[in-house]
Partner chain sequence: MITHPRTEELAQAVARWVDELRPDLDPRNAFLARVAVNVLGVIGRELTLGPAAEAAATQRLVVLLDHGGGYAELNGELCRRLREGTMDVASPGLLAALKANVLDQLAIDQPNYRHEG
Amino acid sequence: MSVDVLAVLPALARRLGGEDAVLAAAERLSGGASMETWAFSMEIPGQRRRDLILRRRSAPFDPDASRSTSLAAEAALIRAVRLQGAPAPPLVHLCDDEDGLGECHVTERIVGEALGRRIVADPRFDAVRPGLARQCGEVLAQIHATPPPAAAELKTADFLVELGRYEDIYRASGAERPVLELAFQHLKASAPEPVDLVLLHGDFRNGNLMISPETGVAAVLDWELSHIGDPAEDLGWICVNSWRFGRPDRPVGGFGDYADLLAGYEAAGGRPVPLRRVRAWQALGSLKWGVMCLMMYLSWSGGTEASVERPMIGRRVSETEIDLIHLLEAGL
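Mind pulling up that one chain's structure, the form predicted on its own?
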């Protein structure tokens, strides 16, 4: 759906704030082939300026062809996890046909930093960094305790389902990477036993967390990959080395240790999760990211994508292979 967002935002500001509300500022923050993120502010006479975030799908959503949820489902998830105490940005408005923007929703803009490299290295975060891993465990316990909203219609996947899905993608590519082959075979043979499945964020990692230099985790962002699955999937994903931003010595997001993550999870009511199970999902996370990187490279080398970002990310498959070797040598 082709829409001039800047032209439509003044009307949205009036709908949200009344006829006297005016659009004070707007800028596009990021976006890909199908999703846009806009920051905008509105001013209402006699009230403080209100800073908001608009997430908008710019391409048609096909639930059968996509792993992501609809933005209406995201809105339902945000409402649900906030009721459980998890720090998600407050939902302001789920857009409809009257707004003329297509599929989108509006949330409050949370103050903080989301760039992973700054979070692990910037001195502004020195005071809160030692507590971030424990906070992440606490937040994940809140998310996992949330009853999945029926309106979200979430997909379900366990360890072997996820492993099989990515192996199918890898086989279809025709690639032959010995380390990836070894990882597929090892993880297939040593898959953890099934457990009760819960609501997952699905992309819980450094880079999708808004961090305040005063209080730590201020909000969990980007709920589009939420699904039903093994609690250790979320716990393992934040430990994947690719999300440590140059701090491999701190396995949780580049800022903390496994023990703090798991202690925070249990203290907030999460069922105990063995470290070995977390590391199995961490290995599957590295393998998944390796396959994703490989597919990005192949889309560029095959001529279907011209973006320079594709081959740049594609080069990172070698990083995931190194990570997998270390995990396999350590026995996970």
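Having seen the form predicted on its own, could you give me the form predicted in complex with the partner chain?
Single chain only below; no partners, no other molecules.
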């Protein structure tokens, strides 16, 4: 659905802030393939200016085929995890037909930095960086303790389901990559024992965390890949080297150590997770990202996407292969 968002936002501002509310600023922050993010502000006479974020689906959504949740489900998730104390941006409004914006929701805008490279390297974050891994563990414990909201209709996937899903995609691609092949077979043979499954964020990594230079983790963003699964999936995903932004020596997001992540997780009530389990999921994470890079190439070669970015991402598979080699050399 094609919508002129800028033309519609003033009416949304009036709906949220009353007849006197005025749209003060609006800009598009990012355009993924299927999701848009807009920052906008509104002013209401006699009140403080409100800075908000609009997330909006810009391409048709097939809930059965997609791994993503609907934005309505995302709204339910945000509400649910906030009740457990997890820092998701407060939900302001779930849009409906009256808004004329299609599928979207509005949240508060949390001040901070989400660009992974800056969080890892910018001296502004020197003071909070040593505490981030522990904070991430604490936040994950809060998310994992959240009863999954029924309205979100989340999917369930454990280690072998997830591994199988990506192996099927790899097979169908026709690519022949020995390292990926070895990783599929090795992880299948050494899969961790099943545990009780919990609510997961599903994309918990440096890049989806809003970090404040004063207080550290201020918000967890992008809930669309949330599902029910193994707690170690979220713990392992933030340790994948692809999100360490040039600091492979700091396994947690390029800013911290495994021990701090796991200590924070336990201290906040999370059931203890052995490092070995985290490393298995980290390896599956590298393997998944490698297959996703192949998928992005395929979306270009198959004609669905025309951007030059897509085939180039296909040349990032070798990054995940070297990461997998290091994990396999270490016995995972």
